[in-house]
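One chain comes next, on its own, written out as structure tokens in the form predicted alone.
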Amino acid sequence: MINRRHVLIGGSALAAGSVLSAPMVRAQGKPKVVVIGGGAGGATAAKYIAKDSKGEIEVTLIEPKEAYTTCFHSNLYLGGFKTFDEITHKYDKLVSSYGIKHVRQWANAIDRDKKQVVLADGSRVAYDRLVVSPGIDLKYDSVAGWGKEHEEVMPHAWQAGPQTQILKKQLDAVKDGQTIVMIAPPNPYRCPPGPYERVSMMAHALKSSGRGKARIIILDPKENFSKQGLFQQAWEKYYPGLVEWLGPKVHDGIKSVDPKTMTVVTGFETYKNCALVNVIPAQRAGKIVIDAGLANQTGFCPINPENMASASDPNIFILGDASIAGDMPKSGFSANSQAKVAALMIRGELTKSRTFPARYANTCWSLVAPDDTVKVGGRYEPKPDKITAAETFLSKLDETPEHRKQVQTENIGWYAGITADMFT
């Protein structure tokens, strides 16, 4: 089936006090793997290490949330194609089926010298190998006038959950003829096609509810973006006059925003009294890996292309958005694929079991209108300096409606497959 095929190619219930660890005597107990972050990278790695080691490795997942809301397919929630519950998944089966310990606390720090993770309450969890999949942190100072204190007025919704619901509520409140402004992020950022699929879903929600005279203005700091020709063709076809993309040479820079007056100032024009302003700021790896000295000057973490181990510490593996994964984009599919490679290599190291050369894959689907989905992706392999694309593909401009509908069937099947792969 398409969902299983894509998943296979691609790649919190307990109190923390009970897992406080004394110094390890490795000859007397199971090797310990600790996973920080329960998203597409972390949940997948925890599951596969626990499942494939058949109890030989003790796996602890440090994740404060009881459930995970996926950023991938959150745009379909905005467009009315999915409910919030359909993009939210609990960790229960990871605990009950694979014996993973779920510690519902924040991981505050990594003590690399002692090989311990410091939790929010000050207790420590020891590890033999550490998997870190912390996702992104937002650079709140990257848009003048906007900060963390303004994210409920001008939401980013680039970390799924309550922010996604805030953005949906604001979108539903937009009146016909009003203006939405999206400030798109600079490279590198989570999910390259994501902002533009979001605009497509916003436009669909407006048009299908009789608000087709509204405007969506995209202020982009980039000269071009992922699947640009495909998105712009779709906007012209399905939402003429509703979507306008402005690159940096046109808007002359985003100078500031004012959340009190819902104003956005560019070098070219000032947009006043906006009904909705979606600020997607610049991004970096999660704070915990930066504090641990695992990131470089880019704000993201170099890795060994052969196994996803940190270039700074072979006992730590860094997955997903936080890593510098060469030609692979920052996506849920990529994180899932990387997690399976890391899980295989970690199990091989700790149990002296067989491993295989790393192979990676990714596909990013984007719904642009009902039954019209485009995709981009590829296969990747490790080279000495980085993960390199071995083969890539991209939807074409002249595809038939039947083909696009089939691509959407793939998209839905992949989501069902990857979430089952992560959480069951």
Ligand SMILES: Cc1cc2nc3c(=O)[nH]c(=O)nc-3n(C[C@H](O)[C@H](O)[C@H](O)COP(=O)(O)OP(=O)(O)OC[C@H]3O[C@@H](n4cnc5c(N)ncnc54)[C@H](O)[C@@H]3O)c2cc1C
Contents of the next structure:
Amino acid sequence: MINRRHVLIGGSALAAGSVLSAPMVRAQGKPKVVVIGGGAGGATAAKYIAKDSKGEIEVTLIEPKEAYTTCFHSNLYLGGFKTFDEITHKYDKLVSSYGIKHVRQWANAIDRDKKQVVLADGSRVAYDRLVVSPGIDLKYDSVAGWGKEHEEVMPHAWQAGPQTQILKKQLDAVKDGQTIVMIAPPNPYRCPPGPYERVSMMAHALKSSGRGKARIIILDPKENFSKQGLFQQAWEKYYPGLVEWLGPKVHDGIKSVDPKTMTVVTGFETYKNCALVNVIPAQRAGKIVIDAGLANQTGFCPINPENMASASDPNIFILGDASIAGDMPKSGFSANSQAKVAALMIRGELTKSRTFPARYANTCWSLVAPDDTVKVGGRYEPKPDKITAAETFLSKLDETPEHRKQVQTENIGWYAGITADMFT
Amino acid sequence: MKIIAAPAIASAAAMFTFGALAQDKPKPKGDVAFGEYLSSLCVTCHLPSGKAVGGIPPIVAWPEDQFVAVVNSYRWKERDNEVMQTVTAQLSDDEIAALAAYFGGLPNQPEVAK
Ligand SMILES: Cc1cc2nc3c(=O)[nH]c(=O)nc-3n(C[C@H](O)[C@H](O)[C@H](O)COP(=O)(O)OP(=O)(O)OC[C@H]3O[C@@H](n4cnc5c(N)ncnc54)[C@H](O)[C@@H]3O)c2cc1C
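Switch from the form predicted alone to the form predicted together with the ligand and print that structure.
Everything in the complex follows now, all chains and molecules, and the chain you saw is the first one.
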């Protein structure tokens, strides 16, 4: 059996060699890259490694889902600007166009000594290089009174999918004059402007459907937040009296929630009979990288700024929200950018293809009202201690309506671009 | 024997194709392979099919000189768009030439949903 198997592998390697004239084909077969997680980081990395290695590297994507719903533009779905189908994307083209093997399973563990991934069914997949982009896990114990068993009553919708639909359904059911509470997350968390774009979209949905007397209270554990001046200006302008942001000095601590009575207790006030409570808890990297010992005490993973390799294991690359990417925010754009750097460096290591110094970029657009979008972004360079911002920009408070409308068209175009970049 | 022979045939074929192409079209000034790598910085927003969506214009199949001139106008902050200014700020002349060569050689096929 062993001999026959060797012959078979050798035979297929020879065949591939003569078709593709691949110089790197070795007796033991092609180098293997395994990618855990088919999100913004993982899908991009799998695609670029498979596409650019032109068959020289075998790429396996481990992702249980058949389709991925993006968190990005999930707030536009809440606001009524996109359908759920429009923010959901299948993996089939990654398989048919690039020969990526999609294993529809959860990865349970990484066996770093053997260089293998252990799947939910107990089988193992060997790797030469491993890419892990598992996104975040929620800290279900970070808000007193709330846990996983309450996420359908008080949804987080911070991992897109059914949660996003539950939140939308609850928002649609809010009646005029009722109260919505959002508990915002502490740093660091995925998508710094995300909670505040969400509030803007909820306010728009309420106001545009004759429910302008409802109110949204944001209880924030942070003293300040991303694009704060821009968001607060927009809330004053478009939704006066509808949105109220309370920092820790005002609410004096988020004490507890009670999902049975829809109550939220702070040091300052008790909000009873809320129509909707959106709990966005504290976050850490996906469990798999924490179990593998790749994270530090912050709950996220230190990386080498030159190539996104784990600071503690050069065969493992950690992308996206799970990584500590210095000045880069945890965003889909960042994860996609990091994935391209890692893909280039991994190909260089495995097939000796040309590599170039890493370049990273990010832009996050936030829709604050129909045709009014603000943006923040920058480009980033590897420095010895961390990925460092080289140049950044932020929308200004006094931009014209025409300009803001133009910026929204960029946001729409970018979404088409990044999702095509990830999935086609 | 086979494994030695195969690359030789493949590279002969590649030279042949290249020769045929060179007659149809002038050789690009920039390094196309380098441009393909750098293009990953651009296709987060610009669709490689040449389809325009929203405020992101198509950038494929342009004459190289025109492409270089427009990209330089963002790099030198003559045209103002923050995302384009930021993404082009660190590009060198060679890199812009490489991008012009790569994108210039892509067919414009906006009907492909890519
Ligand atoms: C409301 C909201 C709005 C946002 N808006 C924007 C925006 O406008 N622009 C932007 O750039 N970003 C935005 N983001 C942030 C963006 O969604 C994330 O930063 C991005 O998805 C991170 O990519 P990732 O690859 O790290 O993780 P993810 O995209 O979450 O992908 C992780 C994948 O890994 C899989 N996975 C995890 N563990 C395992 C395992 N053990 N085995 C197998 N599979 C596993 C999961 O199923 C998942 O599909 C937003 C986020 C939210 C919540």
